[in-house]
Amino acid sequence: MSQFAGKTAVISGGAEGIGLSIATALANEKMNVVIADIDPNNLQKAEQTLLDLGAQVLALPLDVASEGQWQTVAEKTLERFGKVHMVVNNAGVGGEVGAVEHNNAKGWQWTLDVNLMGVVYGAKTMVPLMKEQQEGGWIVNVASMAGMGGVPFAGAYTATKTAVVSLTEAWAVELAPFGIAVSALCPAFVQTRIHESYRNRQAQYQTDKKPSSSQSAAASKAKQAVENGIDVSIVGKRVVEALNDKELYIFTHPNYRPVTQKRAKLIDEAFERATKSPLLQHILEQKIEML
């Protein structure tokens, strides 16, 4: 029997794309799924799709940038299923793209609040419930290959996804004593509508500023890359596979391995130069201090 059977997962951004793919894969493992999304029309369609598969599903509205709405999702999840065993922090936006000087403050705040604080609120809300249950659990934070290396003309997106990877690494150590496994899903390009995420841009982040030529060009390139990405159905299945194998980093594009290898090489070479610096010789034998 699947280790997920009979347990409950809460999935933000669960009405389409990667979120729905993960919900479908978990439902196939006989897991109860709570799909939470900002788009009510897609939420209704996704709920019916999962019901047609025979899933135990609860569909709830959620703007992940609102901690209060996360609390409501938790309450309704407990009312329906009694417990929470997994949170998939999937909801995210592509943010504004383009040269650094053309990105405005509202665009940055939108990306930070959804991609980063949405993850923080999801964990902050669900982890206490998991601890109280004393049954362990899982947190899956949807990051990106952008979190493994900077992407030009996508500063806000890259910054938030890098932060999500680091949060995952920190939480994995922090929550291990409670039997809660934490993983970062880092896909490259997948056939979703991430390049159209402006369609759900909340009112407080709207701006009248017109896109610059660099922003338009970058957006067009991103659209093409997404449309040429892998089929989204693969991602959910890969997540189940990786969780069964207790993977910290979940990759969907093994062909991107040279990207991380290049970064690791540059970091190692930088440490080698620091090792040879006359200014730093007295530090070489110092004990590494970690919290």
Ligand SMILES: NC(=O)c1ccc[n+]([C@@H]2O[C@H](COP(=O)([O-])OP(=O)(O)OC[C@H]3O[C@@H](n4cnc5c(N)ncnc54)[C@H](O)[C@@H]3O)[C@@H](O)[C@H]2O)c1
The other form holds:
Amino acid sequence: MSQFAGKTAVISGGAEGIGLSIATALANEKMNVVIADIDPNNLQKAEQTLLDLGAQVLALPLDVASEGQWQTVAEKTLERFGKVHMVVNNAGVGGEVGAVEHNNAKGWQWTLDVNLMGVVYGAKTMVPLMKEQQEGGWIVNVASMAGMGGVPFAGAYTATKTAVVSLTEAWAVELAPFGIAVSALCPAFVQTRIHESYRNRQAQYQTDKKPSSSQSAAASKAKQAVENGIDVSIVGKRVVEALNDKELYIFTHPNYRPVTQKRAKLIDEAFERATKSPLLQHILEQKIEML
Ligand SMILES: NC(=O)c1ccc[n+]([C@@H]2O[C@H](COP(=O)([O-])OP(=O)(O)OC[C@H]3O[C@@H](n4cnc5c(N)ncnc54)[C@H](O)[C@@H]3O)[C@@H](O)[C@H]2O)c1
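For comparison with the form predicted alone, please write out the form predicted together with the ligand.
Whole complex next, starting from this chain.
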């Protein structure tokens, strides 16, 4: 029997795209699924899709950037299913793109609040419940290959996804004593509507500024890449496979391996130079705290 059967997962941004793919794969493992999303119409459609599969499903409105709304999701999840065993922090937006000098503060704030604080609030809300239950659990943070190496003209997105990878590494160690496994899903391009994220841009982050040429160019490049991406249905199945293998990093695009190899090589070479610097010889033997 699947280790997930009969347990409960909360999936943010579960109304379409990667979130719905993960919800579907978990429902196929006989998990109860709570899909929580800012888009009420798609939420209803996704609920029906999952019900048609025979899933136990609860669909709830959620703006991940609101800690208060996360609390309501937690309460309603407990009311319906009694416990929560997994949170999939999936909701995310393409956010502010374009040349650094064309970025505006509201666009950055939108990207940070949804892609980063949304993940923080999801974990902050669900972890205490998991700890109290003493049955372990899972946190799946949806990062990106952009969290594994900077993407030009997507500074805000890159910053949030890098932060999500780092948070995952920190929480994986912090929560291991509680049997809570923490993973970062790092896809490259997947066929979804991520390039149309502005459709969900909340009122407080709106601006009447026209996009600059670098912003339009970056948006159209992203659209093309996403449309040439992998089929979204693979992603949920891959997450289940990787969770069964207890993977910290979950990759969906093995062809992107040279990206991390190049980065690791550059970092190692920089350390090699620091190791040889006459200025730093006395530091080489000092005890380190991070390992
Ligand atoms: N599609 C890709 O190529 C790709 C690649 C790497 C990572 N990702 C990541 O995958 C995750 C899902 O994106 P997707 O590609 O499925 O995009 P998508 O736009 O198709 O789906 C995003 C979902 O999140 C919801 N959402 C948006 N803002 C929200 C908010 N504030 N609160 C709650 N729900 C919100 C949307 O309504 C939608 O249902 C994101 O974190 C994204 O960064 C996507």
